[in-house]
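Form predicted alone, single chain, as structure tokens, below.
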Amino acid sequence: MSKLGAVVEAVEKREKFVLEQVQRARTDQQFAQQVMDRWNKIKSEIPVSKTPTGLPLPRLALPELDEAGEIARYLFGDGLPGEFPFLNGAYREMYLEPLRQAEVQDKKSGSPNGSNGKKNGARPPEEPTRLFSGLMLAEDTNKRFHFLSAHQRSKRLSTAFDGPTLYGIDSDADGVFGKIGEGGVAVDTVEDMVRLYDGFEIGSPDFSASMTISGPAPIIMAMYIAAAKRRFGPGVVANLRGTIQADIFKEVQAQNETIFPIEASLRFLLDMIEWTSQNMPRWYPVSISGYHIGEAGSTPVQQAAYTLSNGFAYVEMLMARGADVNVFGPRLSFFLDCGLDAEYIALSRVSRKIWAIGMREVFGADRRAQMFKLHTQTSGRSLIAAEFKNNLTRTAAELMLAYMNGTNSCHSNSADEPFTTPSEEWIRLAAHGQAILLEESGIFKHTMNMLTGSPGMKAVERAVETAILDEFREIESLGGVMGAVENRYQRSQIQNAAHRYEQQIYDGTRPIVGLNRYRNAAEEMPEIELARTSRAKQKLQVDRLMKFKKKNAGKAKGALDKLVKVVERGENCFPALLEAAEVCSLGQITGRLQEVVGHFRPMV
């Protein structure tokens, strides 16, 4: 059995502890005074800033409480932003503009409070906006990246790969020519990876790369490292920032892009996590992903429950290898979607809390490893082709929910995605949606907790937490995540939820404006220009690949032979992958590994 049952017990024990502290604050005068003193100290130290209209606002919004029991409930149950159990945020401040010295006034003396203030002209924090692209060949995606990031202080780029790359297949393989560069960028070699990020200082503190790929993720990760070393030398490796999706569990449960058997896939993933955790302290080697679970049709609760349980399973596996949870734990990241269902009002907040409690109480993790680092993407499933301009409003509402939940980074989908790879016009509007919310509006940039903690949000939190723990119990009864996967539990539940979702649309119980409600019958489908890769570009990709293979033919054989020996000996194979990525193509490495470990076969 797994430790998921112990996580359930830990969360329930935490709830009892909070109630005990509430009762203690109401019966023990000395403890009550300690709680009140701490509360008053916290409030007295909150800086005050001013909006452009001159309105003074506290840097942190706290509930108006003056009773020790309720204060204890807040401090121990919710916690301040950046404090266990991180319900109100992973960090003390997020999205806020830096305070200007003139704005910060000591409440007692009226003099500037230099400990909290920053000088005029202080650099704003890194934007949480992450920009997503992937089309045609590497140089085409590179051009789009430069277009998207032209006005960003920080370059936070997410990359989508084409179908052959996602399955570890080379562009010159039989039957894939027409798929080259479709729906994502074609990457076959380290040379493609160099082209993909050309012109970006990928070792800079202001640059972060995210790669949306799982099956061949360790190979693509090795190519990224090799490309960085070619451009900036070996010393750049420790400075690389970003994440690679790499989550095999969500592939088996929802997305189907699995190329090796589950055991081998997990082995390659864990090898990569161990190596990067030791050698790349700023890199997240796995993005434990609920987004694709949600897009496959799950309910919000299922998405969170399966994502969290998958995360705990990875922790358990790594610790069984002898890995230090306080080394790899801070390098785990998460990815959820954000739709319009009521659960999204608090889904990420509750996930952050459950992760923190489980990591601390069950796995003995320290503060950094308890933090649930979250990327959110607005829901692709919510985008509708009918009267598609309404998608702008849907995405704006989802962005509001994502930031209310304190996501660490966010991607907003484009309104034209039901038809094609986003065009420059609509992807620009999608990015501007976040800029309007975070920079133009004052909703998030002046005060932490501006929209959190309402009675409605708390009601949703309680209901969502209970439902997630119920899912944990069911998974544990099946033998943990691996047992549930072998029984196809997650996949069957996702399929059932997807069917129910579609049925609700058809029978009208789930209203979709412009589709089954308030539809303009006279409107015709718009003519949208599809993003397609020309035959000439596809041929160029194949020609480049064949030249690369010919140039490195001698070295490639030796590198692949060495990789196979390492795999057969049961050693960490990622260092050998790094060597192979220099001279071998993606398909060459995938094919040779499949000769050793086999192919993925779907479970019946």
Contents of the next structure:
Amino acid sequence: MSKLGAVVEAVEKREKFVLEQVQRARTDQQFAQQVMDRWNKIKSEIPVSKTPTGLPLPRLALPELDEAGEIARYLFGDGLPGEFPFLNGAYREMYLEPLRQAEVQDKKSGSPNGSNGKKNGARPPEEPTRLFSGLMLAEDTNKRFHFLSAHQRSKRLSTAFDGPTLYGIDSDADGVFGKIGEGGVAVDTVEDMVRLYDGFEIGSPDFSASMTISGPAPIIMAMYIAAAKRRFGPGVVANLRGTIQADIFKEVQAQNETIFPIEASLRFLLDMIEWTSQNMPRWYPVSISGYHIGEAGSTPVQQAAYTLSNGFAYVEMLMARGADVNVFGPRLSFFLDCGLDAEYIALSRVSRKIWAIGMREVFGADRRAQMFKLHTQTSGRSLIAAEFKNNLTRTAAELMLAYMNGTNSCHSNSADEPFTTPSEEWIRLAAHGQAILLEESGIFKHTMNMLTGSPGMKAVERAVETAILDEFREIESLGGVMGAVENRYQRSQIQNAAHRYEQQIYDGTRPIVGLNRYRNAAEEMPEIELARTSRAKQKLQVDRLMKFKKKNAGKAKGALDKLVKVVERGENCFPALLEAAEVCSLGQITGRLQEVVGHFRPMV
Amino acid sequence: MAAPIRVLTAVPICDGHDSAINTINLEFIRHGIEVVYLGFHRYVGDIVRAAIQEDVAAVGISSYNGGHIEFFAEVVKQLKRKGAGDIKVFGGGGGTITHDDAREMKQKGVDQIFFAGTSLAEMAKFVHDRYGKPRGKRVKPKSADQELAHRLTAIEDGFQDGKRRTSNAERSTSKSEKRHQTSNIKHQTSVIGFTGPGGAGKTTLIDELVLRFLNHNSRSRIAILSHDPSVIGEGALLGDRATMINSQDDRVFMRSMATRGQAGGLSPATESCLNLLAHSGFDYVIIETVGTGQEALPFRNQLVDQTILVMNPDYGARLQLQKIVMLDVADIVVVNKTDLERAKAALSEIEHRLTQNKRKQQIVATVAKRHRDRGVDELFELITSKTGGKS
Ligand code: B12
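The structure above corresponds to the form predicted alone; please give the structure of the form predicted together with the partner chain next.
Below: every chain and molecule of the assembly, starting with the one above.
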């Protein structure tokens, strides 16, 4: 049995505890006074800033409460942003434009540093916008990265790989030629990795790279480190910042990019997490993802429930290997979908709360390891081909929901999503969508939680929380995440939900503008600029790879033999992977590992 | 009523977008179609081999990760080259396949592309209208496998409501069946039957054995006849191929059958199909039933040379064992998934149950999902030693 049952109990116990605190504040004079004092102190410390029209607004909005019971319900049940159970946010401040010095001093009772602990004169907070991109060859994606980050203070790159790379196959493998550079960038070797981030200061605090890859993630991670070392020397490793997706459970459940048997995949993943959390303190070695589950067609509740339970399963496995929850815990991050269904009004909020309670009560994690750090992507599946410019509106609404939920970073899809890797025109608009919301509009920049806490949001929170706990009980009854996976539980639930979703579109019960409502019968296929990789480029990639293999043939053999030995001995294989990544191609490493541990047996 | 339409569906290499095809599979089944599903991340060669062996009317491909013009065209080309130009190719890929692409693909021999926004019912109707006509005179087969595949189709479609129907096609088949039998009489084929409850891991076990058969003798050929249940009043999802790794090989001939209304784990046409396979020059013919209940006795009339019952340690209370009839007749009982907690107890309970039979039955513990599992090695040796090490 897994610990998921204990998480359910802990959440229920917490609800009871909150009710008890409410009662106590209503009956125990002294406690009530404590609560009121704390509340007044919090209120008095909130800085106020002025909007361009001169309206004074608090940086943090609090409910208008003057009764100790209700205040206790808010403080214990929801928590302030940055406080347990983190319903309102992982951090105390997000999205806010920097306070001007004058304003801070205006406010006599407020400390000059504000209550966020940020020093005066500290760097402005980084932008939450991350645009996922990858196309053609490394140099083409590099150009796109420079285009996208030209105006950003901090360079936050998010990398999409092509099909062969995602499946750990080399570009010169039989039968994959047409797929090279499609849907993402082709990376076969450390040399491609060097090209990919050329011109960026990889080790600087203003740079972070995110890599969306999971099946061969440990190998790609090793290549990234090797590339960084080539450019900046070995000292750079400890400074590397970024995220690698690496979450293998959601591959088995939804995205279908598992390349080794589950147990072996998990072992390589945990080896990497252990190594990076000790040697790369600023790196996030796994992004526990619900996005793919949601996009594969699950309901929002299934998405949150499977993602959270996958996360708890990793924690259990890492602790079973003897890893310290307070060392690896803060390095876990999350990735959720945001679509237009009502659940998304509060899905991430509830997820943050359940994670925090589970981590604290069941796994004994400290504060930093309780925080659910979240990246959100707007829903690709909600974007459709018919009258595709409507996709701008859909994405805008989803962005609003994502930021209402206090996401820490966000990708907004381009309107040409149904057709192709975005062209510069549409990806630019997608980025601007976020800038308009966060910089132009006053919705988030003056008060970070401007839109939270409505009665409707509360209603969604309650309903979603109950439904997630029900899913947890179901998974627990199947023997926890691993047992449920082996029973195809998550897969079959997702497939049934996806089938229903499509049926609802075609029987009209799920309105889609331009498709089953307000359809324009005269619409013609729009002119779309397609990002397709030319045969010449595909050939160039193959040629480069073959040269690399020839040059390194001798060293590659030695490195692979060593890797195999380490794998067979059951030691942490990440250091050996680091060596292999210097001289071997991705496909060479994958192929050799598959000889030792076998291939993934597809689950359908 | 004509025999159900059989189509094969798959997702191309380096592509895991299976949400659309899963939905379409479910929808096709609801409309009475039998779908052989090959899964995602599949090579052209695997798709073409499967299409020919399964002798489907058409192949439906769902492609999202680009390169679709080349991929679809390559499937058409290889089908034609192998003499199977009568197997049509259709598919979709949402907005990633543009109208211009579709025109080009049609010129290259693709039957139809479905764009984003097409209703599910429309696609099922297309399959009925376009691929639902009874097969006319078949093209002349270009390979022994193709010929075999055509014969199996004739046999399977010769059964109607569980009874054999006499049509011209079928009469000529039974003649050729006999001819086949006499011409191959010298070749020793061993027929092995696998049965057991759903979820015991039969397909995985078979696929792992296939790997050992293939490695053991570099010339041997193996046939697999696998069964999946038909949904009452609907089609069937034949999904065993999708979970196989080692059986995607030219030396393996695999055929998936739906039970088409018959209870007990096999199809009305199984016996005749098996007969044909047993006399077609294979070294081993493996037959897999659908997941069966306790009282099932699927292999009658000396259908098989060896019977293997595959069990899961989670069969419930000890008493349940008394009710499993197959435990009396199986030659080998495999307890799979012995990495589960209950395995030890299960093994000793089953062993005890077998001693009551006073027959020479063997029991083997396996973890088929494990790479190079020793238990599977042991099972392989048992099987080959029983068949006199012919391979
Ligand atoms: C869902 C989705 C995902 C999910 C897939 C989950 C799953 N298990 O299927 C997730 C999030 C995991 C995913 C991942 C990726 N995706 Co994706 N994904 C999509 C998305 C949003 C929807 C596709 C979909 O399933 N639609 C639902 C189906 C039912 O409807 P439909 O597509 O309109 O299809 C209709 C018809 O065409 C027809 N049809 C389709 N197939 C078939 C087959 C047959 C036989 C028939 C008869 C009919 C038919 O039926 C449908 C009903 O009318 C599209 C963008 C979009 N909005 O379309 C991108 C998209 C396909 N993905 C894309 C990419 C690049 C990827 C990644 C490679 C990203 C990366 N680098 O990591 C990965 C690769 C994943 C993998 N393993 O291969 C690109 C492809 C770009 C290109 N070819 O140039 C797209 C277009 C998005 C984009 N613009 O970047 N993706």
